[in-house]
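So this first bit is one chain, no partners, the form predicted on its own, shown in structure tokens.
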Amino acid sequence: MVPASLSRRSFGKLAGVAALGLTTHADAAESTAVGSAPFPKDFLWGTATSSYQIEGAVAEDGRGRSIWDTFSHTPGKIEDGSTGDRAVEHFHRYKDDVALIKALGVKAYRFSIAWPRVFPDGVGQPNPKGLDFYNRLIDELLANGIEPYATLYHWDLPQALQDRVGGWQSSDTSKALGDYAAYVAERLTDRVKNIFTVNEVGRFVNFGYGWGIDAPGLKLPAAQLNQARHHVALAHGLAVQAVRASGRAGTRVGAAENIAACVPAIATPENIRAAEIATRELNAGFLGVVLEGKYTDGFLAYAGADAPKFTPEELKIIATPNDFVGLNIYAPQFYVTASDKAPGFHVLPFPTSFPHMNSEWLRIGPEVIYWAPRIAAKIWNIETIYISENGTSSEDKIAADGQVYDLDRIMFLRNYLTQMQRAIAEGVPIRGYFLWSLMDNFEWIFGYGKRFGLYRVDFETQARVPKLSAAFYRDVVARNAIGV
């Protein structure tokens, strides 16, 4: 999964960055929510998971260690002291889990491949059994009419790469991801037609290499952190090229990013314009350079001596065209208003009374799933967007009758989906939606204490039980609309 991308503290100083004066102009017109109008007939409904969070079997069939294996076993790093060693045993229960996906009626499933299963040391000789599990999973999905969408990197970096070259601190890791991508593409794209390269750069770089919160738990100075982020952008570009070179013709590829989502506090033309400027500047370190082929002048000026070092050839690789962009959208990170001072926007503080879900970081702002794709599509001229993650944790208590009545999750989904529908009705090119998550799982630093699934998992018995939200989502998918 994924919480918020970047915290407000990391970008508070951007108020001094010079605005670039984008040539785009905001459309001030706001439409009303479209309620129960149907989604496009070819709209893709799906759900999503990631390897370390669900698979378990961390030492089976030749899998190497990942940085999350190491990190979760470090005392004090995971809130409940748990690890992903067992997770929810998806490695052994995948057929049952595919049946759960099918029961929702969705036609797509986004999963991630564990890099250390395929290359235990990150590079060198592949593990002969590395892709066997994913071959079985893909075949099972296709046999049940479910389209596989594979993610190459969802945070479980081989520990050997971290030990040897410092992980994302080195461009050697960028090249290693490209080689891994080529190997996977050659062997899976006869059946997998859509591949995400990396997931949530804005989370795993900043939290893992900047603030010591996620694996590998480093607190690098700004210059090294910016360089690590550049290496991930380079890895993405190399992976796109590798998939195109080694995969079957027609394979589609792009990244999934937890966009730093900027929402106009009041939807006036001036504030909408400010949200566009803010979106471009606050995403310049990854999405911007990938989609523009350059770092913005504002980003480089703000970074100063701490700016990443790069070559024109690297920028050319990073800017290799994508077939789609995945946006992971949960909560508004920034509400902004216009400012007559550089950089042209003002980031507003959140009041302590701002509502949130079971996870404190997950502020409730359904309009974010309207504004973030709309603004991103406009400033970067994106033609195909997937909402690659959206969902929420909930208390998920078991009622006396054994059911889970997660009304708050249903409220959250109903309101977010209505705003997404509004965007689509206005022409924003959102082609599909992957609900996070299929089932409860290992929620990173929160361990098993936060539940995001449509299916409740008893972590002792591994029994899966549908929550009321599963029925809600099944109804949305079946009708291709929200409500009657």
Second form
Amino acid sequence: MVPASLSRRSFGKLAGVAALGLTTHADAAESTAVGSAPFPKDFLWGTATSSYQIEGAVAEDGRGRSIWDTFSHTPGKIEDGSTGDRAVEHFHRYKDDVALIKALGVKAYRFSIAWPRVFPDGVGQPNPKGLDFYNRLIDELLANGIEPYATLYHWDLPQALQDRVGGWQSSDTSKALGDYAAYVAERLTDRVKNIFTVNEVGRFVNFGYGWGIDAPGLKLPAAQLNQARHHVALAHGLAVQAVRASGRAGTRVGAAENIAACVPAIATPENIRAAEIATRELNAGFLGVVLEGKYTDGFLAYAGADAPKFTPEELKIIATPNDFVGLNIYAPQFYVTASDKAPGFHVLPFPTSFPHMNSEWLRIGPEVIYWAPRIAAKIWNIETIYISENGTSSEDKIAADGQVYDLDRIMFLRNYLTQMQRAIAEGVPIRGYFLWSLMDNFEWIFGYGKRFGLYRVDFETQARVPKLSAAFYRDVVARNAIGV
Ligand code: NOJ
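Having seen the form predicted on its own, I'd like the form predicted together with 1-deoxynojirimycin (NOJ) now, please.
Below is the entire complex, every chain and molecule, led by the chain shown above.
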């Protein structure tokens, strides 16, 4: 819409200049100075998805059921009443989807393997036909010059394990993940050089086993919840060991965690220190124990009688050294300031006016992608970090001309990438970035109502259309910099 104050003539002038792509000399000089520092030469640009969110084909080639099949089919659990039965038919359209990845110019793709495709019952008899899908996908990626990064567990736990042993309530599930990891590593690591073990422990344990709003929908008391999280940490350690034992030498492995991101409200030395303490304490239940080999005193004291039960041997397994740490970074979770009293930090309340993206939980705080990796690298001496996810949902309406002008997503990405660049320039060891997500997909409890893709998917026809943000990201990747 043309603002009323703008005359027809001046609007015409502006529109003409814009259409010709004209800039004055002064503009060009300024834009060279802003946000244009290149990323490191070997910086890895990628994009990400997960099995249940995109594949569909839930009953094909011997796939077993997962807890998300059960959960999404339970009335009232998914906002729009949908399921992942069809999703975006990636199982059948994977070749076209690889072409979409290639069109972005990225060199890496993070996808997840559906455990119940490979072991329909979670353990026991494998289903080679299930693994074959990933063989086909990997071959297609490599033929197109795209490096596969495979995640072993992105929430689709075999239902059989939930039924038999209570899923993550039992360390039998930890062992089962280790066995599944060994099976996969043996067969895929001739081509897959990088493996993420588990994705977003902080979410799937708390939401699935604590609050009951994700699969399997349980509301366990604190002691059992802490125990379940411990079993996931153990599973991660067993998977790391299994990949080392059964995979090709040199295969790299680590987790992908939605780190509880603590940002100094005002970046004074005291508040930065407070954010470090907060990051360590508030991530003690997974990242902390994985990277330190122990639960912090603060975590154990806070949990008291509800603390997880564990053996020294388990802690050793959990802390098997990793090759990298994946951080999924979206919103600043906690803004903190320093405190004289234990534990040394205050968590500040969010004003209700704090801005968010089209997903209400996705508060806008680009500096989180600067602080979270910087602090994590410092407190845990991490040498290699991947941003294993970052992105946003947007309304993504189709305009009259058939295009999707997702300017809010571009705004979000530009600001987050600028902060990531800042971190890298200061020496924070971020080696790669996986944009969530390649294309719109099943956004868990929100069903198909929240679109995170660079490509818009028409969920009826399954047509994929690049949004404007796809052009933005392609440009960043091609220049290895944000803008000129
Ligand atoms: C994190 C999860 O790993 C992914 O599955 C989800 O779709 C995105 N965040 C967006 O919510």
